[in-house]
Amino acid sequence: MMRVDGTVASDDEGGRNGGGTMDYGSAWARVKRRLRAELGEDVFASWFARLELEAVSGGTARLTVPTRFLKSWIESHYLDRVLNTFKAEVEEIARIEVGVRGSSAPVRTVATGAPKASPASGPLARLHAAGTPAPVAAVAPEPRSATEAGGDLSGTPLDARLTFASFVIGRSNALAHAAAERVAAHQGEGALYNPLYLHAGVGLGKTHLLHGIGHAAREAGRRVIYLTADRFMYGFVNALKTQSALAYKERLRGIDLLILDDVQFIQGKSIQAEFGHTINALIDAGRQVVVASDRPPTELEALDERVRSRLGGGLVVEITALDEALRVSILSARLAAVRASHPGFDVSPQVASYVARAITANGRDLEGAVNRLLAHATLTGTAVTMETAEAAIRDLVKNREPKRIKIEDIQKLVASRYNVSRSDILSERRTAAVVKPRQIAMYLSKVLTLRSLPEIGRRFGGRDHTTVLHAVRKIEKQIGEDSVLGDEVELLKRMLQD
């Protein structure tokens, strides 16, 4: 079997190293980069940002996701997607399997030119080590009766490894951190900045400061419950079918403390209204809630607008990227737990220096260095060295997402260029100073991001699709007539993506 972090990735575009054999870890980050285009930025965080590639083995690809309820939507709408683009990249792939990370349910195969089947699979090794500033939580079995569904109020198990001891704190995350501190060892009537809301992108620490306010406000006798949004819409899909929807949602309110990690995720307008309600009675009967996202409240733009004023309305901490000082302490902490295990496994102070600034995307990246350094020590018994760190990480460097860049934010700059306010350009004015930087933050807006026609129009104050389009032709032609314009659009494109 070949293992998806034992690979070294190479020069050869074809995706093999120089042995000939194929870097699948290379593959897959082409096949998620595919499915981001095709499905859209909003489907893809959804469903598909947390799917990753365990293994290859026969012509079969095993992939995993953190939850039950995430296997099952993949494996009802999307198995065919992802085995058609996945076979796209590495023809041998002729079978996709969709396990859960830390489950020994059976996996559900899907196989070109043949029917849909159900083997039996033992336990999927989790792709993440232990030790990591954020890594993907154990997932709690799903209930087995109509008893446990309305009262099973276990949640998602907290993970041992991430409490606060073993968060390593830097300058982006010092703030959530001593709030994450605070609203843990709070004691009395009340709560503290209720809600407590923390949003970061992948792997920057979020997840692992929930995990560790759940384990400090238990060892404090306090009732805690952490969900997921998938264990969330779970739960409550299920007690809605075994009719104990009522019973679940008061014992859900009876809790001292609810942490709720991905909310970006909640789909449906009953699950998103009973949220909303959730929230409100907990907050209202003073109980502590904390949120954490991959954005701030203000672009949950699937939520209604009154739950994310309730959320926006307590404490919102952003973790930004990691700065080099703390990439350096991460990897560190990293490697230290490694040779606790693997004492013969040694990197050199400059080879960890290297790392620590070529990889900056986030947390798990470092960890999935380290993984690949480990494989190359203990595959070849060589020593490792600049060379081989460099050809060990290289897939990790190249393949970096470029910056995200937010309609929010091409409406500030466009707004600010122009001499006009961002409610100027979301208004229903057409004055000619208005429409023009109004278009050219709605072409900016389809060209430099992954949102639909439709949602750049209710971005921009609810306008219909055919408004943005006409928007985006209109200002298409004009650079093609107009230099000066066409260098204003391009210096904005620039100062976005700096």
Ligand code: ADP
Second form
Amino acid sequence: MMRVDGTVASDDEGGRNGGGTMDYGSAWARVKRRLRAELGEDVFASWFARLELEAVSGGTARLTVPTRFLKSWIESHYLDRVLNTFKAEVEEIARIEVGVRGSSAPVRTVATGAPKASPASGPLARLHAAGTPAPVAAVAPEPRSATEAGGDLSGTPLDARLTFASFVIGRSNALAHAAAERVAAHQGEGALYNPLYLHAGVGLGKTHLLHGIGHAAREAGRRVIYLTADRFMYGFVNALKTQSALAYKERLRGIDLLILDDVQFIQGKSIQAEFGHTINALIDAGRQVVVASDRPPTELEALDERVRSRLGGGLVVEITALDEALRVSILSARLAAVRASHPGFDVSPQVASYVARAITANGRDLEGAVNRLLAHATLTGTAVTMETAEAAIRDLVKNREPKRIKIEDIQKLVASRYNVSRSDILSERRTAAVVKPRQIAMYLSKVLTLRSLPEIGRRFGGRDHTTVLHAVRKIEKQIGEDSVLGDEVELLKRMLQD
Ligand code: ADP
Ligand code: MG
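Would you generate the structure of this protein in the form predicted together with adenosine-5'-diphosphate (ADP), following the form predicted on its own above?
Full assembly next; the chain just shown is listed first.
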């Protein structure tokens, strides 16, 4: 509650009765403390130290960070986690938005008749009922589970739709599918290929196969844990840490099959050690481990050599791009599934074949295309024609062409990440704050474009090609030694390629 003297009341006094003004500032401070405790100092310092609460309004908490880079990283990796943690403190919080400080329209102050917080309350002065800003990103709250509190080892639930039965087999995934089925069906002593390591680009069916393994193995009575990298890092490891070494081993013995998705996201020294330890313990005890990643084990730069080689020591299978026949099959299966619940939804074979030819990237885009066709048909009440299909999926089609990345875009993005201007990057200035982003931008220009070193030098304020070469070598070396920088550069690459 707002006190008469204008200071903000503590949580105990003003808090959860819903009627008064909630003290979001101290709730937010507790959220940050919890995130720090749960995620560890490394992760917290990299991503959350500069995350601030700007306003809460109508169940939406608006958070801000200084750069687009941080916004994108937090949105893609931690939105659910931040939401759930915040919600645990303040029940009314139903959505999180992340904005970039200084770049969006200032938050409007709505006169509520309540006295303004005194300037002495610092950042709290900015916490007020605000007009709801345009959503930048929002997620619905996940049901809370025991794992969140760091309590159990139950893992992430399996999606009932992602089974072997709904998985369409083609040339590019036949081997991965066969290995997955064998691992799931295996009974008796020891494990088959341990670990089974699946890797592929996004949307090619890794998660689908992992869930398929999970369902099948559970049906066969085996004790299965499926975990995303996030869950592994923040739930599982915490749960393990709170056990004695003996209890820990006991818990591990209770697992027949551990499935880990997206292991490329596992990072941080202590988590990595925990990860290596867990994998070793399970494999040594003859338990099956299955992992998926977007890259082969040798390219998991964030992990140390021993962990990488252990991961690569079983069977490594790649799922390659979906060929056209497979895309047609996946699409037909999807269309049939949708038709079961929308009997009027009719897509001609010509349209289906056009979509399967046009969308080459991945299964997720095929699914997106089906949803758009369905939306179109439902909204207009007309059958899907070639023209409407073309219009509906146009942007998905455009996305598939590998984008030609411009040096200028690289400079702009890197500048915004490091809070310098593009002209700083092109300038003669040699302060560390400018030199590092400049070298990263040069490195990215070399690896993401076909420009020659002299050409890149010219585009960076007329520098010599040896300067560019020096920068490229230096960043290459640093990426190898510093996994935080490695992740950053990797994310910059992905943002440029999107
Ligand atoms: P990944 O984990 O590799 O990024 P997913 O497993 O999430 O990809 O697949 C993306 C979407 O494409 C999912 O809806 C999935 O069901 C679908 N999909 C991918 N491959 C297949 C396949 N072979 N058969 C059926 N659906 C598939
Ligand atoms: Mg996946």
